[in-house]
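Next up is one chain by itself, shown in structure tokens, the form predicted on its own.
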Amino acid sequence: MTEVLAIRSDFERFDEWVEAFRESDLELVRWEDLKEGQAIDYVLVWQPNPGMFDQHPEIKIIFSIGAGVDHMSGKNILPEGVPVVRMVETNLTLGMTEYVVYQVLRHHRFMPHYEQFQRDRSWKEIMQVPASRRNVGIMGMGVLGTACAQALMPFGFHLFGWSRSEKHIEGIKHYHGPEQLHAMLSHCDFLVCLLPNTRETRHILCKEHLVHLPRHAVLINAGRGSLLVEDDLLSLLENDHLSAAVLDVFEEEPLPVDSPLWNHPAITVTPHIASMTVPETSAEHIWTNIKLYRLGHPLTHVADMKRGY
């Protein structure tokens, strides 16, 4: 009998999961197309609502459309005893890449300021600084930002990172656990965050901890918005502590166009899409752990849905 994969998407693309899973034996069908009874094995979701699987105990194996699995969490969201998956494929790894190495990049290069400048019609220099003199911090050192520092490498940043566990990696100095973390940003003339949302990281990115950055450090955060006080990121951008913030993600997406955060001068804001999921490659991924879980194979990357990732 033929087993049968649900989609709940991010966007309306049924039709490239459809292409990208051609190779498999998989019957594939929206969601919201499911017939009253009709019997599902699989499901690729993102959002999902309370109860939202209740009437489907048969399902084997739920799939996390994006890296993060916090859009799950929640009261009666979660059949008991189903393993949730997490996204891990190269298209979203290298996504999450280009756009940390870019934002870093451009304003260890004071890009903001020449955009400025040629608003201004004013021709203005500003001495160039070697990357062997500008400390990278990453908070959160798990798939995406072990790539990250591993694709900063090259230009010659000192690199840090910070995570709940201690972690070797070869030429970054690895710090971890709450003890460790003002250690780990009193170093980071750039902090990225790609921690996910749990409890332990909730509010994380507060003014607690960011006054320890050194003066005029930059933050990205990538991760979640639920890790920043935006209150607190705005007082530290008025008296000049911070000197910029990139924003991917927000508390309430999308973000009120009542925001402050929108006309800020020194925050970049982008509509969480730092990285986006590629059905042609996450297929595979997917694909691969059903046939894992039909041999009776661990499956790769689940979720500890109690941590929050």
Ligand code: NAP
Contents of the next structure:
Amino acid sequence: MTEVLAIRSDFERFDEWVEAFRESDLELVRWEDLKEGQAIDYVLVWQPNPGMFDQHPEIKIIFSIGAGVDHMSGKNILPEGVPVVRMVETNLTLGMTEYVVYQVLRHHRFMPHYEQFQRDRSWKEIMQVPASRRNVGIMGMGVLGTACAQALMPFGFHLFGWSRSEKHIEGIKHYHGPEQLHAMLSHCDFLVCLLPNTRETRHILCKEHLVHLPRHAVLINAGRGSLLVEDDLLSLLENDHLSAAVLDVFEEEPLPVDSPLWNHPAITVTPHIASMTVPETSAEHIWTNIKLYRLGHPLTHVADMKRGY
Ligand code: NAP
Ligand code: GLV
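Form predicted together with this ligand structure, per the form predicted on its own context:
Now the full complex is given, and it begins with the chain already shown.
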């Protein structure tokens, strides 16, 4: 019997998903078009609501459209014991890599200053700093953090990483655990945050930790908005401890129109677009896992929902 993959996405990309799965033997159905009592085998979803799966105890795997699964971890959202596979796919990784490299280079080469000079018709030069005199640190050396660090390597930056567990990655000085966080921060002219939102990481970008950055550091947060204490950021920018921030994610999204972050001169705001899942390349990740499941083999990139990522 043909197996069914039900898709519930915030973006209307159903036709793209159908095209992406053309090589599979699955039947794709929009979640909204499911008939009363229709059985499904797999579901692909971004933001499930409580009770969404109540009528579907038969689901075998839940695939997250995003790399993060924090929005699925609320009470009564997920059925017990069903594996949740998070999104790991080429274009999601490349998109984040482009965003992080672009934002690091943009600040490394003083582009926000030059954009202002141009608006002012002012011919001013700032002495260039070689990349070999800059340190870039990444909090969260998972799939995305590691790819970003590796993409920054050829420019000659000194690279630092921080994760929960110990790692040895060529060319990167790696720190791990809460007791090594301040030591890692003390190096970072640029701090890129690509942590997931969990009980342990919530508000980790707070004054208590960020004061350990060198003066005039730049913060780039593309992990989750809940990692950052926005008031602490504003006060660290106010007293020049930080020189700039790039924020792609916010505690409240969309960012409220009256937020002071919107028109702060040292803050770049982007609307959670650092990277997006692309159906064409994601289908391979999902289809591979479904084939592994059918063979009774372990799945890849299963989220540990107790740990939160
Ligand atoms: P991942 O592979 O699971 O990596 C997560 C990393 O965070 C791991 O290195 C992990 O350490 C580390 N970590 C988790 N909890 C920690 C803690 N308490 N202390 C120190 N390190 C901790 O995830 P990913 O695929 O790289 O994605 C990371 C996050 O990026 C997602 O969860 C999502 O929030 C965000 N994201 C944002 C966008 C966007 O457009 N803005 C797009 C995609 C993803 P270990 O390696 O030791 O486990
Ligand atoms: C986007 O934020 C994701 O988690 O993939």
